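Only one chain is given next, in C-alpha cells, and it is the form predicted alone.
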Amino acid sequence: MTGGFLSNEDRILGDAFLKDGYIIRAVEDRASLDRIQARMAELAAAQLKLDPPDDPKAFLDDIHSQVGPDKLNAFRLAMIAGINSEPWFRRAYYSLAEKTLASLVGNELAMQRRANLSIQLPGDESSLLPAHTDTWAGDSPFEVVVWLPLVDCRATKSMFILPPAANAKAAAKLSDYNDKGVEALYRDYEADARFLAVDYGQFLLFDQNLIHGNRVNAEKTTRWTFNCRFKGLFTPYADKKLGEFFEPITMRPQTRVGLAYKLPEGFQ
C-alpha cells in the first residue's frame, strides 16, 4: 500500500480516476492552449487559402462550411502534420496537464511522438470511431490518453465512454459480439455510456482500456479535438513501442546515471 505516502489531494484525484475513468480539469498552461488553438486555424486558413481568421475557435467551429466530408482526411492529415512539425508543441501539449499526468501516472513519463487529431463535420458518417479500447488495438494498459479541445465538445460533439463498472460487465460478456459486432456491444450498453462535456480550456485526461467512441455529430458545429498517449517510462510496453511510438521525456537525472552505469571489471 503506498497511500500513506501520497498527499490529499493525489489521494482525491487518484479516487476520482479510478472511480469514474477519467479527469475533467481546466489546463494547467492556457497560454499554450491558446497558442496551439490560434496556430491550428492559421494552419488550416492556410490549406484553405483564406485569410488568418481573427476568432479562431468561431472558425474552427464553422470548418464544415470550407471542407465538406469528400476532402477532410486529406485536410486533416495535413493539419497534424503541419502542428507536428512546430518545435514547440508537443512540450506545451504536455504543459497543459503536466501535474495532472504526475500525479496519475507518474513523473518519468514516455509520450506518443506524434498527437493525433480528429475532426467531426456535423452529420458527417466518414469519420466515426465505433466502440473499442485502446488495448484491444496493441497499445498498453499503462497508457492514458490526454484529449484536447479546441472548441467546446457537448453531447455528440464530444466522446462516449463506459465507466468502470459498466465496462467490466460488457467486457465480461464481449465474446458474444465475435458475431453481432460492436455496434451491437454500443446498443447493449447505451444507457450506461456517459457523453463528456469538456469545453475548450479544459482537458479530458481518461484510461484507455475502457470502451469508448463517438457516434455522429448531431451537433451545429464542428468538433476538432487532439489526442496524445502518456504512460510510464519503465511500465510496460506492447505493441506501440519506445523508441518508435513514444518518447522519453521526463527522465531523471539518477535514471540517466543508472542507465550509464557499467560495473567495474577486475575487481574482487
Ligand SMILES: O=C(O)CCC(=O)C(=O)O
Second form
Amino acid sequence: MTGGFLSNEDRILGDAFLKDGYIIRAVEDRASLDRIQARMAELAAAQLKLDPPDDPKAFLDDIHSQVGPDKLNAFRLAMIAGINSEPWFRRAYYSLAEKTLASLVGNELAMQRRANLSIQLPGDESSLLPAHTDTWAGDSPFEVVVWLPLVDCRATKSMFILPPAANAKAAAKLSDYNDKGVEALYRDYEADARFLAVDYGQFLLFDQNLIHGNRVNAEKTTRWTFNCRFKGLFTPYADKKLGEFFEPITMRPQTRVGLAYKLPEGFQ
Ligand SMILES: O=C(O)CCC(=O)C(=O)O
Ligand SMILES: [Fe+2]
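In place of the form predicted alone, the structure of the form predicted together with the ligand is requested.
Following is the full complex, with the preceding chain placed first.
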C-alpha cells in the first residue's frame, strides 16, 4: 500500500490534511515568528517615517490609519522587498513549518525564492484574489502554500477554501463558468467555502489545487499575511521553475553525489 511505511504520526497528520485540504498548527519556532513580525513592523514604521512601535501586532492591525488604498500597493511592494532582503528571513520562515512540511511534502524540498505578502485594509476592494486555484494559473499540482498571518485572521480578514468534497463538485462543473465567471462560481459554492481562522502564532498549510481566495475584509483591522510555496525538489515543475521561482533548500548528500556523478569514460 502506498505510504504503508509512514509512522503513525505522519499518517494521522496526512489523513487530516487529505480530508480538509489544509491544516492549521502552532508555528514550530515561535522566536522566528516574533522576529519576522517585529522586523515587518520596523520596516513599515520606517517606510511611514514613524518610530518603531512597541506593540508590533497592534501597529500592523491598525496600519489603515496610516496607509490608504491609493498608497497600499507601493507600500506592500516596499515591505516585500525589505523582508526578502533579510538574509535570515527564508530560513526563519521555513523553520515555522519544518516538521509539518517534512511529513506532508517531503524531506528534499524546493522553496519559493520570494515570499508574497498580502495586506488587506478594512473595506478595501482593490486588492482581492477571486476564487482560483494556483494550478489553473501555471503552478504545479505538487506545490503547497505555507500561509502565515502577522495578526489574528478570522472571517473575511482571512482566506476561504473549498474542502475537497465541495471542490470536486465545483471542478466537475467548471466549464459552466467559462461565461458566468468566477464570481458566480463563488456564489454557487459560498455555503461550502470555509473562512479559515488562523491567529498570530499559527500557520496554515493548504493544497493550492483546491479553490480558494478572499473577499473584502469586513473586519475592523488590517490583514497581514505571507504566502510561500514549497514542493518536493524532484516532483514535476510547471511554469514556476527551479532556479527561477523555486530554490532547493534541503538537498541530501547522496543527491549531491548523484547529480555530480559522471560515468568514467572509455572503461569497458
Ligand atoms: O491569501 C489569500 O487570501 C489567498 C492566497 C492565495 O491565493 C495563495 O497563497 O495562493
Ligand atoms: Fe492562490
